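Just the one chain here, laid out as structure tokens, in the form predicted on its own.
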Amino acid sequence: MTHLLELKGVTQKYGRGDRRFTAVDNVSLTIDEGEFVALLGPSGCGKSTLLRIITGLNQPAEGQVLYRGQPLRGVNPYATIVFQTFALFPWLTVQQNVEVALKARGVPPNLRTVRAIDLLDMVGLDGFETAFPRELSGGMRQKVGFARAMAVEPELLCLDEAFSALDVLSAESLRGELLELWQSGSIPTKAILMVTHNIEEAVFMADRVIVMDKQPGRVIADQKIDLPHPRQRKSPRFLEVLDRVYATLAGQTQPEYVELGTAPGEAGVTRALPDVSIGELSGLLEFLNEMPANRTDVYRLEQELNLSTDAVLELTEAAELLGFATIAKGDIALTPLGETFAEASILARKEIFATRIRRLPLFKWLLAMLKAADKGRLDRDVIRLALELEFSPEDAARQVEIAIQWGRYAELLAYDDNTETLYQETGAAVAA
């Protein structure tokens, strides 16, 4: 059988020379025709670089794009993006913005007329034609994009990010009129393939979940959502496969010496500093310690404390590798150590927080270079760069904002930042 589209070994690397890091690490998947597949996974696991090596925007370092069993060489002619900005051209109308795609492709003026007064009639916009984007919601503006994109009659439709830039219930309305043409065969799509980073996004909308994760991106679990449409968010079967989508992404706790990954320059992987501050894990940690038997499920962070797919990832991320929170089967559970952290006092908190970040390896090379640096002192820039070979520039620069707020937090790292420099605390002992 033949594939839509399948992906064979792709990694792609960039920087140069030592500096090089790896952002997809030996992807292989199928998309075959009439399926609606999620590409889901926490920011920075590849999920964009993927849709961008899948559309022909990008070419991969290593490995094979194949479209209908033929590799490809250049821009996908069959596939077309949605991305998460309405990218639309201010100074044209609503349908001079849908007609721009077609006029790419060479159609004649008045046929490209009828076609996009068709496509924004489909997609609810009829007697917006002359209107101009600043006129319209953002998600009136998606929906130009979405016609936009299906203009072009795509076999692969790639939707990136595509609703969340849209408030709650703008997204929610054009999830579900995309779910009604795309389940009415109102359009000519053969597939389509949505990245997100929301995973009740995902269920609710995907047939298929291909779950990434980072430090590198690459394919964790394929799983299929066996769930009929149209899908109750609140039925006990909706949760059980969100609980499950969930649990593969969050993964449970590993042995210390796997959770805390190794030093920058070692061999094996530095494990990044999760992107969170200390006032939200408190939080979090606050939260569990309400909860009978100080534990509840993954999912239900989401809600309970109004937190985004990424964010509730990065904060149990942070509880489990400081050793406050343990994840097994899609649940969390306070720690006898995380509920004494809940419990404590402001100056008792900062101390614990101290001795536990003290066992970070990231943080314990930081420690040792500012030992070792001239006066004690280190510019925040040869930080990043020594961090650039284990992680992306951008990446490399939050670890740095990251170290240097849970250092002052802790009481063990000072932030000068007029000469943007980092220095011990006086009396902060490094730790052997």
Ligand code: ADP
Given for the second form:
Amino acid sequence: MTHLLELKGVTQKYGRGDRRFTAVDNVSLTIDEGEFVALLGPSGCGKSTLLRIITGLNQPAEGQVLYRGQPLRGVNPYATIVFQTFALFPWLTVQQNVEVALKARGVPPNLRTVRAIDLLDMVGLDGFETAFPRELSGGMRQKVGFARAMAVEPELLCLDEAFSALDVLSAESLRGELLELWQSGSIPTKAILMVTHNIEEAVFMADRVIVMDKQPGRVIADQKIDLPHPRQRKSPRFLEVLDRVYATLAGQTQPEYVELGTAPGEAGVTRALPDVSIGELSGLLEFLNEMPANRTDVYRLEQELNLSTDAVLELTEAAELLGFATIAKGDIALTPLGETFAEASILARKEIFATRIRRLPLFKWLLAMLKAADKGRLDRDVIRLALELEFSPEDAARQVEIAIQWGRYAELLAYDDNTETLYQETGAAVAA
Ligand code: ADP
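What's the form predicted together with the named molecule like, now that we've got the form predicted on its own?
What follows is the whole complex; the chain from before opens it.
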């Protein structure tokens, strides 16, 4: 079968002389008709570079791009990119902004108006044809952008962080609309390639996730997302697949019981939660993200972060346990997941953190206890006493403190200081 798109050993280099470096190294991949592929990875891993090569805006230094089996020469007329923010012409109405794209495509004048109105209707903008861009919200402007991209009737629709500049609600509604258009077959698009930073967005929308890492930019994983639509973000299956993608980004290959220990009450060793605050952990990841190649000697952290040796040990253990960093031969290095966290917004950080701690046996146990408890509430002391079967009284008390702090940040649980009770955060998923 001929692939819709095929990259063979694509390498891209930037800079000259001594400064020349490899931005994308030997990437080979295929995209077939009917596929919705997400491309994930930390900033600088070459996602945009690949998009420019795929759409023919740039030529690779080495390797080949085939479109329907033919080498791509110049701009790919069958592909189009939707960017984070759309440059609309401010002096044209919404409808005229779409008509411009139709004109560029050679649609005759008498057909443009009807077609533009159709496209605006399709993205849910009917009634706004005569509005000017300044009258629209960010979400609506992005919809005009989508309508304009669709005017080209692209076979390959590329999205470059297309939802990331929108507020939560607009992003969600636009994602839903795109999925509906795609799945109903009411657009001529044959495949979608979506570049995103947002791991959950990728698992929510795509059929396949390609993970890249940087220095040099390369593909490190290619996974199928085998979940039926519409996907339920809180369903155990969804969370399982999400966990798997996270584990790939974290480079984790060990079976979970080896890596994480067992839950309280089970045979085996219950692994304590490392005694670190979210602030310290974020500080460490941000610091590493600023270092060359995102790594440094562990011994340097004491001085750099102004912490005691013990504190550094707890901190590096936490980073490793959560899959944000790896430690080998006295060096600590960020994983792609750690980089993603360091670069993420406040909300996205919470999401990443929640997904990671939900799989720790001690947390799973705690969430399952809360779920089973009367009205989903438990006294702090009940939990502390249960933990005293595994830990010393002081350590058990400290574990409860840490669990509350982490769980609150991740919005997995809430704590009422007056009554000293823990309860499940409403809407929080308990994948027990
Ligand atoms: P991503 O989209 O994943 O953030 P990019 O493709 O933008 O990654 O960039 C990959 C690497 O190439 C980065 O180190 C970036 O600084 C560099 N780079 C991208 N475009 C250029 C350019 N036109 N000139 C020089 N370096 C570039």
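Quick caveat: nothing in here was measured; it's all calculated off a predicted structure. For clarity, a rigid core is taken as the largest C-alpha set superposing within 1.5 Å between two forms. Positions refer to the first chain, counted from 1.
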TODO: Could you check whether the CA atom of Leu39 moves 2 Å or more between the two forms, using the rigid core for the fit?
DONE: no
- [ ] Please say whether, between the two forms, the C-alpha of Thr49 moves by 2 Å or more once the core is aligned.
- [x] no
Open item on the list: After a rigid core superposition, would you say the CA of Arg356 moves by 2 angstroms or more between the two forms, or not?
Closed with: yes
